[in-house]
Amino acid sequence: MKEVPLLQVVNISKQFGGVRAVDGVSFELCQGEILGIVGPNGSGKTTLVNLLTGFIKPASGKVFYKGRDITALAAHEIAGLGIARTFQMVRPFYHLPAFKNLIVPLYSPRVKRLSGGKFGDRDAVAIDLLEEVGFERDSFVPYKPASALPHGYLKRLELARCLALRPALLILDELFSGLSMAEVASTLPVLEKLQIEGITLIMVEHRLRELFRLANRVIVLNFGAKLAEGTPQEIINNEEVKEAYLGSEAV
């Protein structure tokens, strides 16, 4: 019997006024894969992420997670099933210390269920997670308010908040945006480790060189529709993709 995909997206579409932001996109995702989603600005990447995570509802089409139709579920219900996402524009609790930003997901019903109701010392768990994504454990940085953190740390904080939910599927919306080469280089092993641990990743990215190092498969969007799908090498060699997007990229 064929294994049920972790995620199945069937002909999903969304229109804003006269603009078809996502136009009949379909794909499947198996557990443990890293799927890259790329395309020019305005091609529908973030809209697709919002559709997958319940922040907006599709005009047509379906989204299935582990065989269950989640199309009509609210964002918090989808998160409770184990689908976590970062935001292109970071959204921390600016007034709270960095480690306290993780307390909300650590108190979530999902974490309570997975831990058998035994949360342990959540502050210590939060510090452990921040260290995992690149915060210096023995420095004052984890205790600084989020408003005092530079952009690179805020991006890592977004990632840590997702990991606090103990997700099965993690959707990263331009995690590398605004990061230095050194910051990206230090983040790549973190993502590779997550894949080894069995977490499935969808990565929306413009940093193609780094994305193609990680991704098993890549989908290219253009004007809301799926232009191409394949391995990173197949995408690099695709003439339609080169014309629409990759011609200006040094891959």
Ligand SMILES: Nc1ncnc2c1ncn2[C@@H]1O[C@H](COP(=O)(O)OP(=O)(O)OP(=O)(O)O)[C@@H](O)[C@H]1O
Given for the second form:
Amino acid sequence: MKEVPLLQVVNISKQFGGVRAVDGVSFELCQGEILGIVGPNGSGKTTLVNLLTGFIKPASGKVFYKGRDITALAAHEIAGLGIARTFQMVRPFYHLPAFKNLIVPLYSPRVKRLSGGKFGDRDAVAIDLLEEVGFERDSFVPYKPASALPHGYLKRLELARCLALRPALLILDELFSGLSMAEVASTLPVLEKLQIEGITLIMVEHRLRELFRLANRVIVLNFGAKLAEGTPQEIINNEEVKEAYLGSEAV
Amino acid sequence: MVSRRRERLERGIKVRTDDVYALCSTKEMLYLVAPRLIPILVLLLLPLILPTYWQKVVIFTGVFALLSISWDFLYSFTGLVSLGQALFFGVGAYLAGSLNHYFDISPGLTIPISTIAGATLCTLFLLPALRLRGIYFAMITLVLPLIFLRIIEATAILGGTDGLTALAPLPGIWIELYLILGIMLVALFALRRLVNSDFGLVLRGIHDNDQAVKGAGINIYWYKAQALFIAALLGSFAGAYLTHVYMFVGLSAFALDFTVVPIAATVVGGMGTLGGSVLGAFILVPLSEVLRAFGPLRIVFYALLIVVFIILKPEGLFNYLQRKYREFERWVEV
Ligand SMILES: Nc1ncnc2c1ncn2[C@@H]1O[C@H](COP(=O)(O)OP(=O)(O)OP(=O)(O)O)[C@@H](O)[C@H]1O
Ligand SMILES: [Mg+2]
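Based on the form predicted alone presented above, generate the structure block for the form predicted together with the ligand.
Starting with the chain above, the whole complex follows.
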């Protein structure tokens, strides 16, 4: 008996003018897995994330979540199903204090539903979540407007905003880029904890060392198409991948 | 030789961060309450000593203050650039006029009905435009009142170019005065509360970054529609109310003034504060009356004054006063 995969992507494509940003990509994802997506700049990783989360509609192909066709759903409906995503280019609410950024997802229909209609102190929950991603609780940092936060905090604010949605599937678009070594080191345990909690992860990442440590499986994109798929070890040893992508970089 | 420099200090942060602290001492409480209480008292007592002509000006100012709050709420808190306060106003005005003229319903009912029905209609009219951003949404809101105006003109429905006349008046000048001032104050404080609620945070999130709000699982169109409805409530009320004050509704209900003056008032008073919109209206509308003495040059002076205001205090008067109230300066020896 084969269980229904959590996410099933079938032959999905999207062009921008003449550019085939995503070109016939298919893959499956099981509950609890960590899937890595890598590829050179402009290979279509962000576009793929946008297609999965409904921010862009595909030209062709389908996305199934728990066996249900979600291709035509609006972005907020997909988020409401528990598929949360971070933005590679951070999108905080600059005019709101950092912790108030989390009120928006905490106020969403999904969270209201999951908390059974009753909701206690949203502000307190928001502060707890920020602490989880490494905001110093007893400092001014959580109360500063997002516009006053350094980039590393904004990246982790993206993560916290996703966590506030209590996601079942979390898609991280280059969460680690722009983070310091120390910030990466303190964020990794958060992701490991999520995995233990059974949350499925898709990680688009340029930081291969960290990614290969976490991921169960990796997909390599090149010019929008899937070049290879396999365990981190298989990907590292794949000649084609080395040529397309890893060639210049020492892993 | 001793050189001195001016030091600028923030007054009692503790008092400001949370209203609960205000109870600590009478002085702190006064500090918090006075800037709200004094303008309200002045506003409520002023009409008692004004001559009839200026009482009418207060009424008119209240109408524009409502429209200004409505504009500031839409723009500063939801990011919807509306050039259609005349739409809200005109729809409310014509609804009230029609209900009174054709069905003989009294003002006590036409005003609430027109407020709610007008807001609903305006929201429905603009629903398709909610997906448009910035200037595109603005264009639609600007064009709709012009379309209604031409339709009424061309088909001669609803009184055509003559309008609907001899409508029922409100019972007396005092009701007129305190109804508009009361509603204005209630709207002001209710909206200031609303924008700081969790609902308001979502609206401000939409203004900041609508994609991120979508990503948080929230239907931004539903929220924009609600914001639009709230803004239209204020506009439609103003229209319905003034119809009964004038006992007349005509094509002037869709006049561009109702769109332009609220924006100017908000810019002068300070955007994003709601209170600034009211302050701006209470400066600009009476000013425009004073300038009547200049005859045809009135508009020139008016426009110049607005420009001067904006150049001198681009943050808006309300923000400026609020900042000055919170900080104090003193000379210190260096
Ligand atoms: N909105 C858009 N309009 C036009 N072209 C686009 C758009 N978004 C992406 N593209 C193009 O599609 C291709 C894939 O872009 P995408 O951002 O998905 O790549 P990426 O793999 O995420 O790159 P990076 O590693 O730099 O983040 C690029 O050629 C890009 O220029
Ligand atoms: Mg990208």
